[in-house]
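Just the one chain here, laid out as structure tokens, in the form predicted alone.
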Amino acid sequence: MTILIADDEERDRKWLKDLLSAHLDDQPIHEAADGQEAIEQALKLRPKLVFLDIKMPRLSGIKAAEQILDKLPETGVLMLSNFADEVYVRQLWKVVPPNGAFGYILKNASNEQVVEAARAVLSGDCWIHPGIARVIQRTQNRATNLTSAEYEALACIALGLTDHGIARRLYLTEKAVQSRLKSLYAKLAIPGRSESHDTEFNQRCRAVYLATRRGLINQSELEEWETKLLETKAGG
């Protein structure tokens, strides 16, 4: 039963590598330095568990996580993360199979939550670090958790885009547009024009404010966007 661990910072790497070295008897552990490292010794090696680093070269931890997981989907898979950033999660939820083990650890996790972890998904369980619990909630309530309309309109205006600018670029009218920004700012909690006299925020500003706090957005992830919406209007 082979282990990889998959992190772009070698310090890490060594921390769990020791940590499961001793912890987990006779386990074969390898190593990888960035994401795409990853999947090429995941389909060679075969691994009963990966841990993978969110932020890494070349892929991310999640892209990582989805080639994996499309062609060795009984691997168990645990996400390690600086920050308990809402987008991650939602991005996890997307590509981990709905009966798959899986984990997210916070890197500030002590050793024994991610043994903890790390014995959970091998076998076939998941564990989600205590830091989260409450991102995880609000991604499961219809209430908070954006549609992907939403979102994607929630990047659009973080990305500076007027309504005329979001509705060219995602070939929709500029009062759906608008319908889509009325349902984020309800989710977000801002009043709409008509709900309040208090004009001291605009809305968009405070969408967008709101939304880096909570962990909706962040910058690579709108640099991403601002490459598909910009590879959109070449194509248009």
Given for the second form:
Protein chains: 2
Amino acid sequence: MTILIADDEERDRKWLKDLLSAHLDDQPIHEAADGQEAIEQALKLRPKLVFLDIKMPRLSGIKAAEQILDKLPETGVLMLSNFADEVYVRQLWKVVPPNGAFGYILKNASNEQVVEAARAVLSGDCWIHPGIARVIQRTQNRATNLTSAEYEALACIALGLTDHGIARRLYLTEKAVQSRLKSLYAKLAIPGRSESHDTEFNQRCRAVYLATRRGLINQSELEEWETKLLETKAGG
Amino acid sequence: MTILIADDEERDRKWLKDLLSAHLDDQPIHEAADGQEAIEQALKLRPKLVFLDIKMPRLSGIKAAEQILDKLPETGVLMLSNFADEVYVRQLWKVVPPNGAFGYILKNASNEQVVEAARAVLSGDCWIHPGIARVIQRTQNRATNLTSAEYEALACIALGLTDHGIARRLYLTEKAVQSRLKSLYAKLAIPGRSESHDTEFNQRCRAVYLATRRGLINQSELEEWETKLLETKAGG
DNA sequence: CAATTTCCTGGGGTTAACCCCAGTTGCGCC
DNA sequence: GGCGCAACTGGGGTTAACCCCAGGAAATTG
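I would like to compare: after the form predicted alone, may I see the structure of the form predicted together with another copy of the chain?
So here's everything in the complex, that chain up top.
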């Protein structure tokens, strides 16, 4: 019944390690400094519980979780994140098995919350940080929840692509792109030219701003999209 | 010769406090949980050294530094930040007296670096985190450094305003806005329609993306701009 | 199967955002 | 004064991004 902690910040690892060894009668606790290392350690140690920081070099915590759960579905995973970003919730939802035990805690959680979360996941329950709960709520709402098509379009305009550029990369017509963007704007409740004269907002930029504000996208996710979308310039 | 620590994260305060009391032969160390509290404490205690987290509720660390240095110019301020964002460097440069002792450390700094920085500022020197150094370098470069006019325009498009909306808020003509944006795009090296046919980028959105990537703007700064610019709808 | 919903397609508009170019103003500097 | 420089003004373009409307393919559902 060992525990694994994966975080690139040495200080955070120490904090967690001290905390857990003080409150959970002493288990062997191991550490990893990035996602790749976390997978290797997990497969070797087969821990009951794994703490995974979402933002880590080489391999993100989410991708590490995916691979670990693929090989060892019984593992309890506890995601750590600095931000209550909806992107991460989206991604995590696809990765965790429907009946698995997992948790999501923000880095600014109190010591008590972390221990509580660890205990919950160890006993097979889930523990979701309060700040995340309302985000999850929103991802269930049909009227405001983005489809993956809309999401894709959002990422593209956030990178600064034109309709034409998006169409080429996603193998769509420009009209299809505009159609996606139109419903995106509607879901983000951005007023258009028709609603009022003397237009205040550029929908495209406004969408990026609001989406960032709501944690639908964030910089590090966008940079992944950028490598995916922009480096394949040759293959039109 | 007291020390004041201002940070909204209790965990970070504890980390700093433990660290400083271990390495700097024991000084009285006080704490504050936000910028406003920091000012009050500083005026009362007149500390030799103040640690200020940049991102704090009620009042930012930069603004707190401004007021503290205004009343007590001899104080050594040590800014703490999670990110190496150029915005903060810009702002801090306006606030610190030219010959004052100050420091800038990132939150992921090692314990040794923090102690080193504290010692430096206490003895009247400056200490700048390595990761910040190149940012400062860039702010000195005439070709890529933004003027405050360009910067203003950048913040506006990042909020999603149209040319017309910007013009009205900044009391400019639309042409003036476009002129500012044009030079902004040039400094960010964003290709325009003229450079190549089959345009890949929407300059406006691309500018926001690149500026965020380079830390020229960030979400919390934009939200301040938003309250400043968007809530004054009535006063055309 | 009919009904609904979702998503893409297409025609045919308007306008905000960009393009170039030529001036003017105001500033500091030699 | 004459010079350069930065920033705004204005005319007169082009085009990407938006607008509405209608229709069709495909999956979902009762």
